[in-house]
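Let's start with one chain on its own, the form predicted alone, as C-alpha cells.
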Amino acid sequence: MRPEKFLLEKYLGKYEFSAPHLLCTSDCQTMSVSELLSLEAGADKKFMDLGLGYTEPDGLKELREEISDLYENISPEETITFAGAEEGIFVFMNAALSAGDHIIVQFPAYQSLYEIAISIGCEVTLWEMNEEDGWRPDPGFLEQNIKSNTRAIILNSPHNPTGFNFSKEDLEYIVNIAGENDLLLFSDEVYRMLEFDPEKRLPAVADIYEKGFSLGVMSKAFGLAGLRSGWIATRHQATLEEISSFKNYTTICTSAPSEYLATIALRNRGHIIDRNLGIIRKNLALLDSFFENHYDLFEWVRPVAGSIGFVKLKDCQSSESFCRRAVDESGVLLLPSFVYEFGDSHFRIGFGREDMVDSLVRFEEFIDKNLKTIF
C-alpha cells in the first residue's frame, strides 16, 4: 500500500512561501550560515575546507557525539542519523513493524506516525487527547487498548500541535505499561528542550526504557530545518540494526554540510535554546493578551512547551474556510485542523520566531474587518 496524501505537508506547500504573513510556523526563529558558524572559533575555514564525499552512513562521528550528549544513557554508536526527522518516521516504521501489528499512537498527530503504519498494513488504534483535560490523553486508555498484536506506542511529547508535555508520573506509568507488555515505545521529541519550565522537561524515552526509541531534529527547537538533520536515539540494539540496514534503501547517508553545521550547533545549543526560548516568552506574552482580548471567539488552552499552540473558534463553522479566507485576504497563513484529521473547529498557531508580532498585527485586522461575517 502507499500512504494516504500529506495533508499539512500539502497544504503548507501550497501557502508557505508565498503567504507574507506565516502564524502557523512549528520551527524556531532561524540563522544565517554566517551567524552559525561565528558561533566558534575557525568553523568558518573548517567549513569552506569540508571534503563533499559520502559521509558514515549511521551520521559524522563528531555530530553523534553531540547527540549522545543529549541524553544520559545513550552512547553516539546508540545514535543514528537521518535527513530530518520524517525520514527517520519512515525508516523506524518500515524496520520495526510488520503488516499485522497493532499500534497506538497519540492523536492529533503528525501524519506520518500513523499513516506509515497503516501503508505497511498495521492496525492503528488513535489515542485522542482531552481538550477539555489541558490536552492531556487517559493514560488509562493504553492498557484498556492493547491486544496480542500490539508491537508499539508511539509518542509526541512536547506535542504538535497542542504544546502539551506529559507529567513525568504519566511517562513512568506508559513506560512501565510497555514494559509489562514488551513493547516497543517509540517517542517523537523534536521539541523537547523548549518547556517553558525546565523543571518539568521529561527524561528521554530512549534513556529510561530499553525498548524506548527518541525522536530529534535540527529543525524545531534548533530552528535550523535547512539543514534536513534528525536523528533516533535508543539502546534496543537489534532494531538500531534493522533501522541502520534500512536506510540503506532510503538516503544511505546524509549531507556533508549539513552534519558538520548541525554539530556545531549543538556545541553551542545553550546559546541557541536560550535565544529561542527568549522570543517564545514574548511572544506568548502577546498571545496570552489577544485572547484574553478576544475570549468570545476563541478557546486557547495554553501550551506549556514548544512553539506552537492548538486554537479552537467558538462559533466559526469551518476552521478550514476560517483559515483560507485569512490568508487569500490578508496573508496570513495559519493552519486548520482538517490536515490533522482533527475535526474542523481548531486551527494551529506558532509563536517561535520573531515576525510574529507583525503577524498578528495583520491577524488582528483581519478578524475586525470580518467579524459579523465570520462568526
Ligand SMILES: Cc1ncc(COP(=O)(O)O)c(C=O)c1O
The other form holds:
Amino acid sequence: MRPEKFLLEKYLGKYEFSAPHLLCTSDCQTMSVSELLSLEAGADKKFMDLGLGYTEPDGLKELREEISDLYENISPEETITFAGAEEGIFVFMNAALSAGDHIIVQFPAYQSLYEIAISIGCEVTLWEMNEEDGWRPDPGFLEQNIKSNTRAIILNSPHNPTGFNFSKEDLEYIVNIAGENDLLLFSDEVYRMLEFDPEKRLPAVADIYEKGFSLGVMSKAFGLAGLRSGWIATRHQATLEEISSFKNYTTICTSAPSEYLATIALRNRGHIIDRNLGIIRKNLALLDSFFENHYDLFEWVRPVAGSIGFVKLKDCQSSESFCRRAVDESGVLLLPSFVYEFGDSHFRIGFGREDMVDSLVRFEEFIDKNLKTIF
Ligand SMILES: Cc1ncc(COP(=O)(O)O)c(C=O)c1O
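Form predicted alone done; form predicted together with the named molecule now:
Now the complete complex, all chains and molecules, led by this one.
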C-alpha cells in the first residue's frame, strides 16, 4: 500500500519558496558553507579536496564518532546515518515493523511517524496529547492500549508542533512500560538540544533503554536542513542490522560533502546551538508580548523546547482559511492544523529564525487590517 499524501510537506512545498514571510518553519537559522567551514581551521581546504566517491554505507567514521559523542552509552558502531530524519523514519518503520503489528503513536504527529506504519499494514493507535494539560498526553493510556500484537511505541519529544517536552519522570514511566511489555521505543528527538531550560533536557531513549531508538538530524537545532543529514542511535543490534540492510534499498550511503559538513557542525555544536537558542529566546519574548496583547484572539500554550508552537484560534471558523488568507493577502506563512489531521482550530508558528521579528510585524498588520472579517 502507498502512504497517503504528506499534508504538511505538500502545504509547505506550495508556499515555502514563494511566500516572503515564513512564520511557521521548524528549522533554526541556517548558515552558509563558508560560515560553517570557518568554524574550524583547515576545514575549507579539506572540504575542497574531498573525494566524491561512494561513502561508507552506515556513515562516515568521523561523523559516527561525533554522533556517538552526543550520547552517554552509544558507540559509533551503534549509529547509522541517513539522508535526513525522514529517511530514518522510513527505514526504521520498514525494517522493524510488519503488517499486523500494532503501534502506539503520540498525536498530533509529524505524519510519517504514523503514515509509513499504516502503509505497511500496521494497526495504529493514536495517543492524544491534552492541550489543557500543557499538551501532556495521559501516561495511563499506554497500559490500557497495549495488546498482544503491540510492537512499538513512537514518541516525539521535544514535540512538533506543540513544543511540549516530557518530564523525566514521564519518560522513565514510558520506558518502564515499554520494558515490561518487551516493546521497541522509537523516539524522534530531532528538536533535542533546543530545551529553553537545559535542566529539562531528557536522556536520549537510546541511552536508557536497550530496545530504544533515538532519531537525530542536522536540520532543526543546527539549522542545516539542506545537508539532509540524520541518524539513528540504538543498542538493539538485531534491528540495527535490519535497518542497515534496508538502507541498501534507499540511499545506500549518504552524500559525502554533507557527511563532512555535518561532522564539522557537530564538532562545533556548542557554538551553533548557543547561537540558535539565543535567537529563539529573543523571538519567544516577542511572541509572549504579542500573545499577551492579543489574548482575546489566540490561546498560546508556551512551548518548553524546540523552535515551534501550536496556537489555538478563538472564535474563528477555520484555521485553514485564516492561514490561506494570511499567506495570500500578506505573504505570511503559517501552518494550519489540518496538515496534522488535527481539526481546524490551530496553527503552527515558528521562532527559530532571525527574521521572525519582521514576519511578526506583517502578521500583526494582517490581523489589524482584517479583524472584523476573520474573527
Ligand atoms: C518531528 C520531525 N521528525 C522528522 C522530521 C524530518 O526531518 P528532516 O527534514 O530533517 O528529514 C521533521 C521535519 O519537520 C520533524 O518535525
